[in-house]
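Below you'll find only one chain, the form predicted on its own, shown as structure tokens.
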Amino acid sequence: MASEIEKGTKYIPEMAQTEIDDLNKSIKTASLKVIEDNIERMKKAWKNRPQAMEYFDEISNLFGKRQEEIKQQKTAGKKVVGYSCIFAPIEMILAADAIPVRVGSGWYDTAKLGDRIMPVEICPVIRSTVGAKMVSLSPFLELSDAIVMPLTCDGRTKLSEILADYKPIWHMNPPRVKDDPHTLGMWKQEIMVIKEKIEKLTGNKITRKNLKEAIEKMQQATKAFRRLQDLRKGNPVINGRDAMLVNQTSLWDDVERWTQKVNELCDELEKRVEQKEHSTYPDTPRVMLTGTPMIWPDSWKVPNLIEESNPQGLVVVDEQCSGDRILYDPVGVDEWTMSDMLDAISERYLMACTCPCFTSEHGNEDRINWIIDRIKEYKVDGVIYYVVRGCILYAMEYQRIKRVLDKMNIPVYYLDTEYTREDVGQMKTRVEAFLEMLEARMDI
């Protein structure tokens, strides 16, 4: 709550209803559009699409299906915790029998009105989720009945602040140092606190049964992840923002049944794997993203461009917490005591991360191993470093990602944008120039 000689929330200006409800109307309508547009963008781009890619076609569009379902099962007395980024412990959430959702804005329009408190230097994303918050546009973030809210960057930390006047915010602090002796422990005391705090807002004891069933539940969901993620890595079966779609889901679908709708596609592409049925030409100029996290529906701008360029490029793999890095890690257990599972869980959510909020004697030496393997893994031509004006952490890191990258012979191209969709044409310049170097390179 705001201080004594505050009235109201501490940042929020006042608005009339009237006006809330009207750029909540005017906001969704277009960003419906978006939503409608990029599917078609994709249908059109690969004629023969899987059959099984329509489910997630349908469960992508954030004020359908999946939001009518949350709201039901509220009504029946579910909780629903949001959370802001991939440290919040999905298991746990799961375990207490709660809905787990992700609350960062991908909406271009409400940055702009984040931009009416809050300074055009801060990251987009923080911005767009404040104006999201201000007209009561994200069903997920509405839902929510509180908010974990991982302290990785200034922006976060502001942002949970203006949040807190609105939602139960669950503070967690990562050590920015992770290898250090004592800082497992810390986690560990941060992943405890948010147990109890689950246990307390839905009244659900996590116990060792529904922990581990928990656990399972996820390892299903990273084992078909990978599966979908070694159809990518040969010739292309599936194009990169379809993959990137299925993968953004998770973020916001009841876990089973993305698992198993996952499955589904994988039965269809390794069909296609068999028959020799690309969904574009092997030869494709194979693309790595990188940098600040791409959250549908406007983020997609960037792979609409790449596999819409000419000439066209393939996103085979990425490097985001929007993205490949939500599902590659299980929870690896030993024995499924209590103990084992929290530490197992403590350990995934803090050591297998690559988030640039991380240094060392050595820097953020993970990161940079991860693209090294992934790059090698998939075969990739060339990377694309992506980076929203405002993400400093991720724009820091460009350079030495450059660095070491260069000495791989893997060309990169520093793409930074606001969150806008006015520079789409100078952008797709951009691009193209970097897909016609690396196709004349393939050719040499």
The other form holds:
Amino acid sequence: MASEIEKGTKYIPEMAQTEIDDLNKSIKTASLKVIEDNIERMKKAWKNRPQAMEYFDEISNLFGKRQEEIKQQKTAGKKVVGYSCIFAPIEMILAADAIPVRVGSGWYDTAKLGDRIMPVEICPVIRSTVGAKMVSLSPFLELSDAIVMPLTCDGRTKLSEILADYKPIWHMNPPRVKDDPHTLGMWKQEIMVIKEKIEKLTGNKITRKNLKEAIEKMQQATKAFRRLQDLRKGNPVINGRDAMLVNQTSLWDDVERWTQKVNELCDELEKRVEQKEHSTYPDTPRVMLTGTPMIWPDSWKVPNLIEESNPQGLVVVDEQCSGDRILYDPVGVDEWTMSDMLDAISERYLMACTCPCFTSEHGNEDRINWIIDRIKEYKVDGVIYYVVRGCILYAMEYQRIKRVLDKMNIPVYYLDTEYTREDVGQMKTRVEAFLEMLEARMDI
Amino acid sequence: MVVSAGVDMGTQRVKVAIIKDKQVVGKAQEFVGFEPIKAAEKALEEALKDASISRDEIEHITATGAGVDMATFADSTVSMMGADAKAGTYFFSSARTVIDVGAEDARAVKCDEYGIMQDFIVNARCAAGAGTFIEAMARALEVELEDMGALSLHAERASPINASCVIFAESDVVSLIHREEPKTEIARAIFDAMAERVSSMVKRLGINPDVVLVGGVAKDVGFVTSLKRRLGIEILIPKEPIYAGAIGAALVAARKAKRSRRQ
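Let me have the form predicted together with its partner chain next, following on from the form predicted on its own.
After this comes the whole thing, all chains and molecules, with the earlier chain placed first.
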């Protein structure tokens, strides 16, 4: 059987090069326009937007500066390790002097392309990633020398198979249960396998010294990230979309530079706290986002809707792997021995994760508790539960979370959509009604 | 004394209601056609005439409905669900769930005794749970839209319709006609299919009594009968359910007018 596959039966059918080039060009142009439009809207939402945001605006261009940088570093001999989900241990990639980048697509136009060969029931994030591969659009996917693919849901599992036609794919099997004593052991083995693979690809040994340095780099990033998050707990000095963009650029930016820029932004924002210079009215309804990842740039339609709605809402926190889940928890090391560091990495990536791929006897408790904690800490008035069609895990987890939030008297709204711009009008109606409801509750 | 107006920019008709001291004193409706703003202006004019009130007397206009963005003449807007909640409790003070079935979408709202919306659900993706579905089916059956409800009441059973999509249901209906199934039973099947969609949506939201049905389709006795049967409860229907959105918006307008007076 293996030989059959070697003969070249790829999942994605051959396309004429001219068609690939045309589609690549037109979708890239459309994407650049969406990026530009999103940035414009964010600027418009806030006349006195912090200067430090300029950096993140620049990095937000997926086809811009960062892509060029990575290309140059690759020519100089560095390896690029892509990852499809935040279960991938970034510290190990950094330790081996490779460049970590997240692959996975937020392009609506490539989802349409993916529809040519993908079943319609599959989540559009997956369809869109396949579509992007069909026309070689995703710069980070193309630049990757290998891709870490944690198998968190059915879509990603089969996606890994499709991408394996083009790149070495390193699977990871995250356990679906984390409160069993032996699952952490299983996961540690997965981490060890990845370590070996990274070492083999890069030719660099992951040593005590370089792993310690990598962990410390990421700890600094986490610290900067938490500093920004803390600022979102108070009266609004940053809009939700701006903070979300900052969080998301960490997925492809150089981590040290990103950390420095986030700290610069926080310096600026702290001054604004003192001067009570708010980004919007302090009594704007505070919204939490959860659900399917919202991937830059097209998925910005949801936060755009919320923050440009009438009445207006403010995204103060999210519970998404494209957002606040990225860097919230640092790797906590007791002693800097190799084995202790590896233990700490395994524990951080498994135990701290609140992905809905987990289950437990009484529901995915970690995620429920995390959401409740954030609601309290960030003084959330209402939760928008965003689900794209085909995202089964998030869709199924909704009812339990709603029932818990109902008991707490926190309104939650299930906002389901597709990778399309055509439903913005209908979604606006729903978002506005929800925000109106939050506002009416605040009046009482 | 507050005089306010609500404009419901629906997908088929524009409805206007004028409220004076919490009483509806004037109302009018117009087909949207190709010029929604003109239709709205005309409906407003008619409603003013109906109320014998001059436009200057109106303190605040609130718009709602699918075409709300076009209502440039309005002082404020309110969501359709917000307007429904207000109107439902205005019609029946005991109302805690309001179901609104319009031309192109269906929605349900839970509200408190003040008409403040507490939760809502919308079906805006599929026409099978909305008025347009009945229209399309009436065409397929070759009966007048107004007669279909009464026709369905004569059926003892419903013909089997499998598809819930308008397009496929239409071909289902055509093949039932070819099989010479009685029109009464086909009509009943159409209302049952539609009521099934609406009731499953409402059940997802959860039902708090009393339940009020508003929107244009609430006038259709065939749909109402099927919905009552599906939900297994009594449903309250106001005299003129089509004006719910406009009246709700006018009530919101009255509140806004009062608030701005205070400031």
